[in-house]
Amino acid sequence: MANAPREQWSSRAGFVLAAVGSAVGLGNMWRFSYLTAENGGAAFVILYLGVTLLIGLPVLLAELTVGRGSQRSPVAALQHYGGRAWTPLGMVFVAAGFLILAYYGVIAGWTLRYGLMAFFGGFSGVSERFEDIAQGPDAFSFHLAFMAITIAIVAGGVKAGIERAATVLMPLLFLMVAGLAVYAAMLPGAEEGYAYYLDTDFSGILSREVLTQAAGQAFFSLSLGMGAMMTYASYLGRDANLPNGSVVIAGADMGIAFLAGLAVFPMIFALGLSEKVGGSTLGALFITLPEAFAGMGGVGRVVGLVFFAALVVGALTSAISLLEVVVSAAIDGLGWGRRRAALLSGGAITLLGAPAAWSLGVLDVMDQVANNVFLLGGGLALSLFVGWRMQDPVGEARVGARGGRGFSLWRALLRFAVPLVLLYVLWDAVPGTLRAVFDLFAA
């Protein structure tokens, strides 16, 4: 089974769309906008761009380089370049995809339910019922439904399943987000939303807390530290231009996130709900905005349907990549067929998400562990691996690229700048995460 021909993308455009789909998800549709508004507006955007260029892009190119060069899933890829001593890091990537999708599927199930609510009855009274909607048997049922869709697509294969879905869903997502932004711009009072979103305040952006949020957002949004980009790159041909692909993926990810903020905040401020923005990213997304849509009458049902349909699409393209990490590892490591790997892996992930479907507290802790430990820690380890252990990563990254500028700087960033920044961020993030885990079990 290990010698069976590996699946390939039918085109580089298909890979880029799938990779952008992996990067663009719920974090883009709301979390980036929320963090921007709460942490200095345009100043946070500048910080985020800096973190993405200094940390995100180098790690993204590292993942793509290891994946394409090895033509294998994360565990086998790291064994290929580093020997069996690096097997645990590959397993961390697979575990990260497993854990993130377990609770991500629960939140995605909420978006699916809200979309159906918009279609059949509207959002009246949803703010009073959020906790009932977000946890319990109904939350698990929608989690199950969303995971079934994800499993079906991944089981279809790289070309017929993942790539076909990406080529339809990603253009659709962009059109929906762009349409919402245009509509929001025409609302009376939209300028107040823009002012809140883009107000520039440099006073707190270099605090450790804000830097941690920017780094965590960059890694989660770009699907770094979870093996997704490494897995997708393993289906690439040798002629792919990895540096260009990295820039396109990061640029599209950032662009859609920024565009979503131009849609969300004008709607909130135009309907007088600005005082309810603070406090909770999930609360604002699943309580404040539905209240806004309910206050718009029939138009609000249409706008709400488009908005939550966009959330479902973004969540689905990200979930597909997360499941593919686990499925690809099962195919390479256990010799399973794709359908068997998708069904068994997806089923196990669905069960792991059950506690998060019954408790918002569990969901929050799973999110903190995944973001603050797995993603940042995995990114740190990968930067050290490619920067110091992998033989000639520059030579592999050059294949298919035009020109040779910047590769020495890339490896220097992986060796020095990326580890230093991530160690600084982890020093702050890990203790808080451990406290959250302890508090959950103590309760």
The other form holds:
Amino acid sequence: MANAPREQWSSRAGFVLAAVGSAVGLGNMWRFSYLTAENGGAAFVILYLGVTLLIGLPVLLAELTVGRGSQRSPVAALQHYGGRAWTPLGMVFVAAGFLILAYYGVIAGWTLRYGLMAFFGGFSGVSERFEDIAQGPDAFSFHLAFMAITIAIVAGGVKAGIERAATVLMPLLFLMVAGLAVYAAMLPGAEEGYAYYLDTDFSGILSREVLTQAAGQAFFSLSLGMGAMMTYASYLGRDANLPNGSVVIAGADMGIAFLAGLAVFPMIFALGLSEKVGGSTLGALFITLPEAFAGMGGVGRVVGLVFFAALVVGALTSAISLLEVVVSAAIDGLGWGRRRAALLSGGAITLLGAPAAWSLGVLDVMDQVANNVFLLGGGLALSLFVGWRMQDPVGEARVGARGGRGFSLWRALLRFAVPLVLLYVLWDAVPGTLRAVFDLFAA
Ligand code: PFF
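For comparison with the form predicted alone, would you give the structure of this protein in the form predicted in complex with ligand PFF?
Zooming out: every chain and molecule, the one shown earlier first.
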């Protein structure tokens, strides 16, 4: 199997849909809205836009360039351009895939459960039950079910599995989120929700902590810093326009994140549950909103079903890309067949998710480590790699692109601006994260 010809996407649109599918996920609907609401509303959106342009886009293009250029999975790709010394970074990417998917699958499992609850019985009493839904054997069972679907799709292959799923699911996801935003706009009291979401407070964004959160969110949301976009780009032909693809992917990711916020907040405020928004990061999504749906009767069941179906779909296309990083590395590096790689690595990841399925505290720490150490650190290493180590990144990125302006700016950003911003942010984020890990084990 190792010698089988490398699969490719059947079309450029197929690649873009799969990459947008990787980017758009729980990060967009779960984290972006509350970060915005908590950190200065529209001012945070502007900061986030700036961070995405300054460091997100350059790193995205860097990943696409290394992936398409090498036609290899991340471990082999870094070795190809950088020599053996860079193999460990590829291993770190694979480890990040393991870590993130392990807890991401648990949260995705909750969304699956909530979707079924909406369909079968509504959400009554959900706030008392959240802790039981989120932790314990039930949480693990739904994680297992979600992982089984993810594994089955990845085992199907690049074209017949991943691309086909994205082609069906992504348009559906967009329609669901857009429909929810339109519905939310018609609710009486929607204006208060918009005001809470976007009320502009520039003083809220001028801190290192908020910059750290914006950078972490940009990396998580764009699936950067662990080779997911690199892996997807390795299935591209040489005619693909990479700068163009980067802009489309980042634009769609931001657009859907923003749209999701326009759906979530009016619904919460229209039902007078605003005092319950704060407190827990997951609370708005898994407690407040379902309560809102429960109070809406039959309509709430439909809206709740659409909402959680959108979350499941978003989570699934992202989880697929996380697993594909690990699977492609196993295919290239160990010579395994795809099915075997998907089953064994997916199974191991499912087991690794058990602690997260049993404890919200563990899940939270895994999320912090993933974001603050793996993705931001991976992004730093990657920008240095493409900026300083790779021979001719501009020459590779230019293939298939029209025009030549902007490439030297891109390289300069990768060499100087991106590493500096990421170092500044990591300096702040890593100690706190280590403390959280320590506290977890000390507890
Ligand atoms: N981008 C996904 C989200 O926003 O939910 C999460 C993610 C997927 C992160 C793939 C990293 C990754 F490699």
